[in-house]
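Taking the form predicted on its own, here's one chain by itself in structure tokens.
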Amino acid sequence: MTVARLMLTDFRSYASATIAAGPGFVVLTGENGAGKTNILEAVSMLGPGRGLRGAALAEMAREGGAGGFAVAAELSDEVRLGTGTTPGAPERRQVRINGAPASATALGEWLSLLWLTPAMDRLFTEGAEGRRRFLDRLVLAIEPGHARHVSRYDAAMRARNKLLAAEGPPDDAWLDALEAQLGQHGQAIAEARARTVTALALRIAAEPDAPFARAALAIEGWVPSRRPLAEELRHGRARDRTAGRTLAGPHRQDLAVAHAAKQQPAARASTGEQKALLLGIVLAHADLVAERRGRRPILLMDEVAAHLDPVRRAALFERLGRSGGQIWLTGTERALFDGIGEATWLAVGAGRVEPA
């Protein structure tokens, strides 16, 4: 399934834009700051979550606009998806599927989305939170229901932390209820992550080591024990109250990535090797999604070509073209995409998107 038409209203730098896209490569070229990444972000909003920037909804509304925004798409099978906000509720996301109100998590049933952005170059060297979000996006592309478990787990954990931090003795009955929710959704999150990492690690192991280095994957940090999570949390209330936060659960996990051939943590690999590792993970995962869900995910790749040497760039285009699916790419000049073959070429600038 692909995006055949994308319509933007008061989104970021666009007062209004309509983009017709083909089923394969969609290449956006333009100067830095022209608004190319804004278009990829708009496509990413057709799935659950806050998109590839992880921004607040209010930030997505165009400056000088009415205060809300809309992103709508017609998919290749004539399904219509839409999302946005209204001026009176800038942080309340609205979603429609074929004109009917729906939840944001329901979007995952229609589209699988994966992306690579320049900010993700720091994925292996920064904190675990970013790697958890990355891992959850990988899971979500295969198991759309994962989004519901993550959102409900996060809400229950915030409520538990707030309750533990309150003055006076906590409400044990309310804590019991919250910990039951954390146990239910936390177990589902941990199991889904483990399934995805195991399946992805097997697929990556079968790939050649070049031109994109093979990654070894594992989950570190908190590990589910034989004791249910709800029970573990109940016994840890005094400890967590002292710490000011919940110290057990899948929010304490980390995705560990290593360069398989060198048996070296990704954080200690060179910048080029880290980029190759990340590309290898995403490409293998796209194949896994296609196998599990019967359709390829839409790939959003922001400025990827500019940071690859010519050999890896050609290998990337060849691999993507051979695999199929819709791939949105951005770059400052068309020459970066020499040899890509047939594509939808779009020029971006001054709040406009036109065929190139």
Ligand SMILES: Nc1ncnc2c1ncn2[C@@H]1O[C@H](COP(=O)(O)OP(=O)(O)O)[C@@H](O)[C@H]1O
Contents of the next structure:
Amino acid sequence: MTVARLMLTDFRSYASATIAAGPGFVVLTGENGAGKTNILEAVSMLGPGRGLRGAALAEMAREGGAGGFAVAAELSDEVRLGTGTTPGAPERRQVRINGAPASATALGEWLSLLWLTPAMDRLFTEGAEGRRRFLDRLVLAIEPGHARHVSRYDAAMRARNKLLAAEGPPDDAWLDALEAQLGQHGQAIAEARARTVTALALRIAAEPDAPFARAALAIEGWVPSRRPLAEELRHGRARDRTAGRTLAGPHRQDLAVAHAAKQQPAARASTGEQKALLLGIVLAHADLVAERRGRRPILLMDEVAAHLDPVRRAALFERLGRSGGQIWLTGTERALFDGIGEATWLAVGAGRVEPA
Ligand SMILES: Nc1ncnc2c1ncn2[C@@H]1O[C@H](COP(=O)(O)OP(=O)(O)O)[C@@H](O)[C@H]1O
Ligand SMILES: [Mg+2]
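We have the form predicted on its own; now please give the form predicted in complex with this ligand.
Up next: the whole complex, starting with the chain shown before.
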């Protein structure tokens, strides 16, 4: 499934824009600040979550606009997806699927989206939270129900932390109820993550080590024990109250990535090697999603070409072209995409997108 038409209203730098996209490569070119990433971000809002910038909804509404925004898409099979906010509720996300109100998590049933952005260059060197979110996106593309578990888990954990921080004697019945929820969703999250990492690791192991470095993947941090998580939490109440946060559960996990050939943590690899590792993971994952769900995910690759040498760039285009699916790419110049073959070429600038 691909995005055939994308319509933006008061989204970021666009007052109004319509983009017709072909089923394969969609190449956006324009100078710095032209609005290329904004378009990829708009596409990323067709899935659950906060999109590829992880931004607040209010930031997405165009400055100088009425205060709300809309992103709508017609998919290749005529399904219509829409999301946005209204001026009266700039932080409340609304979603429509074929015209009917729906939840953001339901979007995952229609489209699988995966992205690679310059901000992800720091994925291996920064904190575990970014890697957890990355891992959850990988899981979500295979198991859309994962989004619901993650959002319920996060909500229950916030409520538990708040309750533990409150003065006076704790409301044990309420804590029991929250911990039961954390146990249920936490178990599901941990199991889904383990399934994805195992499947992905197998797939990556079967890939050649060039031109994109092979990654070794593992989940570190909290490990589910035989004791149910709800029980672990109940026994940890006093400890968690002192710590001021919940210390057990899948929110304490991390995705450990290593350069397989060098047997070295990804954080120690060069910037270029880290990019190659990430690309290898994303490409293998796209294949895994295609196999598991019978459809290729849409890939959003922001400024990827600029960071690769010509040999790796050619290899990337060749591999993407061979596997098919819709792939959105951005770059400052068209020359970066020489040899890519057939593509929808779009020129971006001054709040407009035009066929190039
Ligand atoms: N909410 C907003 N309203 C209006 N303009 C915005 C908003 N958010 C970002 N922009 C503008 O979008 C531009 C950046 O677009 P971006 O897509 O990141 O550019 P690039 O082509 O370099 O990827 C900036 O000029 C920024 O000011
Ligand atoms: Mg950009």
